[in-house]
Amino acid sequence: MSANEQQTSRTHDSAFLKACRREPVPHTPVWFMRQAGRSLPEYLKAREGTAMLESCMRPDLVTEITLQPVRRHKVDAAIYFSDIVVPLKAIGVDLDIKPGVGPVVADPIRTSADLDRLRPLDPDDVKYVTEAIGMLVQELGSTPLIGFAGAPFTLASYLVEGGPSRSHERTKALMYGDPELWADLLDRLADITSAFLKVQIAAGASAVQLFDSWVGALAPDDYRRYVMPASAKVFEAVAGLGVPRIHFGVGTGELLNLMGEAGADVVGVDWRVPLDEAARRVGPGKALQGNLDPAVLFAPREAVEAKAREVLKAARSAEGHVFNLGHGVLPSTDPDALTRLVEFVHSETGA
């Protein structure tokens, strides 16, 4: 039995993975974006002195960071402990993770010439992934580990860019200006994430999200035309696995329905639109992950739970559930307020 079998039999009654399938649930599983991460004292004090992309080098560095949360806050998944741009490190390219700005590469992606820098994944340019997972579910059992990749279109924005960008602009002006180049370059970073993704797969994740931080900034024609089929081939390369595929972006609302269409078997939805009007523009078929806005948690207790209870009542429209913010834990969040919360949502749901 492989990893990935014998992890699938520990974690496949799991309340989330029955949520991914649509199946009923002893309650409605919880997890957090960047759950592990800033916002708690142990994970600042276990990263301490270790850059960001040496941090999701190392194994034990990994494990100890992605359980934290687990252990914290009773949280029903774990996510693999990473950042969206350590395969294009792993294939060689020329970036660093700069505090307090983001991935920022040396060399953009302008030309064709340029793209002969992104050669395919090996899977032992990232040994260390395979070791991390296989330490993490040991100690996680029967709670599903979720394994995560950036979708081809942020990562194209990085690439180009050169950094975070806000109006993206010279990631569209590639896009409407030379589509061929655009295509191709979006065609080779979906064979890397899928490559990445079946990595952690054959590891033992139990699931795996694809993460398209940046598409909310298109338009859904073009979203169809230039990004959906790269995010729709990372999506089939998995999809005889075995594990359930989450899609997310911000602020794309009006998205939704083309992202499931994209392959996702969970579509995630910020918390711009109530879970209710996402499963209707969703369609059926698909599961629902959301929603609620990560800024409530700094009110008092009792309007995060009422706000928690508004998002439990428009995922009843849902096929299946899986709570979790609208985009990533703020870093200054109070930790005790999503462990709060997860006993909340918990309490709220079971039987």
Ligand SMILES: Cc1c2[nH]c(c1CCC(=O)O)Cc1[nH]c(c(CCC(=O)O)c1C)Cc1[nH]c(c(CCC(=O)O)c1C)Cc1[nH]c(c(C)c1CCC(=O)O)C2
Contents of the next structure:
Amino acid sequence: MSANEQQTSRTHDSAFLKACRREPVPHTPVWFMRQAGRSLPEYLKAREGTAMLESCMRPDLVTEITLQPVRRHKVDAAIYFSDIVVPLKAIGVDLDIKPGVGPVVADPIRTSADLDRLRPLDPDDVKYVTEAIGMLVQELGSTPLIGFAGAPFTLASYLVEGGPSRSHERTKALMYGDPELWADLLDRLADITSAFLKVQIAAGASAVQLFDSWVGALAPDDYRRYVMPASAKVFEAVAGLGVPRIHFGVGTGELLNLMGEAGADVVGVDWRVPLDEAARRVGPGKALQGNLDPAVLFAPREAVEAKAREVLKAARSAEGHVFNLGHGVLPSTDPDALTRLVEFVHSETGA
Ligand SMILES: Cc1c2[nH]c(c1CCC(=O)O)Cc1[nH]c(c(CCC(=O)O)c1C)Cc1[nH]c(c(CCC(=O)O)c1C)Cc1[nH]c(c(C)c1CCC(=O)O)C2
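Could you output the structure for the form predicted in complex with this ligand, given that the previous block was the form predicted on its own?
Expanding to the full complex; the earlier chain stays at the top.
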């Protein structure tokens, strides 16, 4: 059996994969975006003295950090510890992740000559990913590992702006001003992203999530014209590999149907749209993931439980539901509040 087949059979009956397939579940599965990270003291300790990108290339550290939230919170899935810019770094783009800032690109991509720097990704460029996932799935046993990548639009935003951006003005200037160059850029990113996801699936990831974190900056018509073809290409590339495909972005209430249509099996929803309304927008044949506001975790326990109960109630309209936050865990979150939330969702839904 290949690593992928072996892992698919081990994790097949997990609550997480059942929910993704819209099958009946023993309890609602839970995991948290950014569950590994600064909310955990053991993460801060493990990362001491190692830069973010460097730690992503060390299989021992990746394995330890990925397992930390599974051990502590008893979540139903692990997410591979990495970052969306890792495949870009792997093909030689000069970039770094600045603490408290995010990814910063030394020479932003703005002309057709700049595109030459985006060569295809070869699996050998990311041997450390294959190695880390091989170690991880042994440790995880029947707990599924979620692989992930950044979607073409969100990666393009970092590459074109040169760093994080609130309004994405240079990205939009390129998109509207030179649609051909834009399409070429997104197509190259789609191929890099597809190759990166395939490496993770071949090594044993049981599901994949495509993060289009910043695509909520676009109106639906522009999403359809300028972004959807590239994201659809990624989903198509990993269709038929036997792993559910999750698609998530922030502020994407008006895009939920299109993000499903792009080829997702599970649509991630932020906290701005209740899941019953999200189910109506997404339509039949998809599961939903979400969507407790991460800031709710700073409220007293009773308030967290009341809000979580609202999420679970609204989720009854969905054909399948994976409980998550509406975006990543905030770094100053009390980790005990997360552990209690996992217990609460499990106990409310039958575990
Ligand atoms: C937009 C985006 C990025 N990276 C990612 C996204 C998409 C998800 C989202 O919308 O949040 C994806 C990502 N980045 C990281 C993960 C780890 C897996 C997990 O969810 O537990 C995942 C899934 C680790 C990380 N990626 C980063 C950290 C913090 C680095 C540190 O600990 O110093 C972690 C744990 C750095 C990073 N990298 C990025 C940002 C915005 C930041 C935060 C900057 C900061 O506040 O310091 C880009």
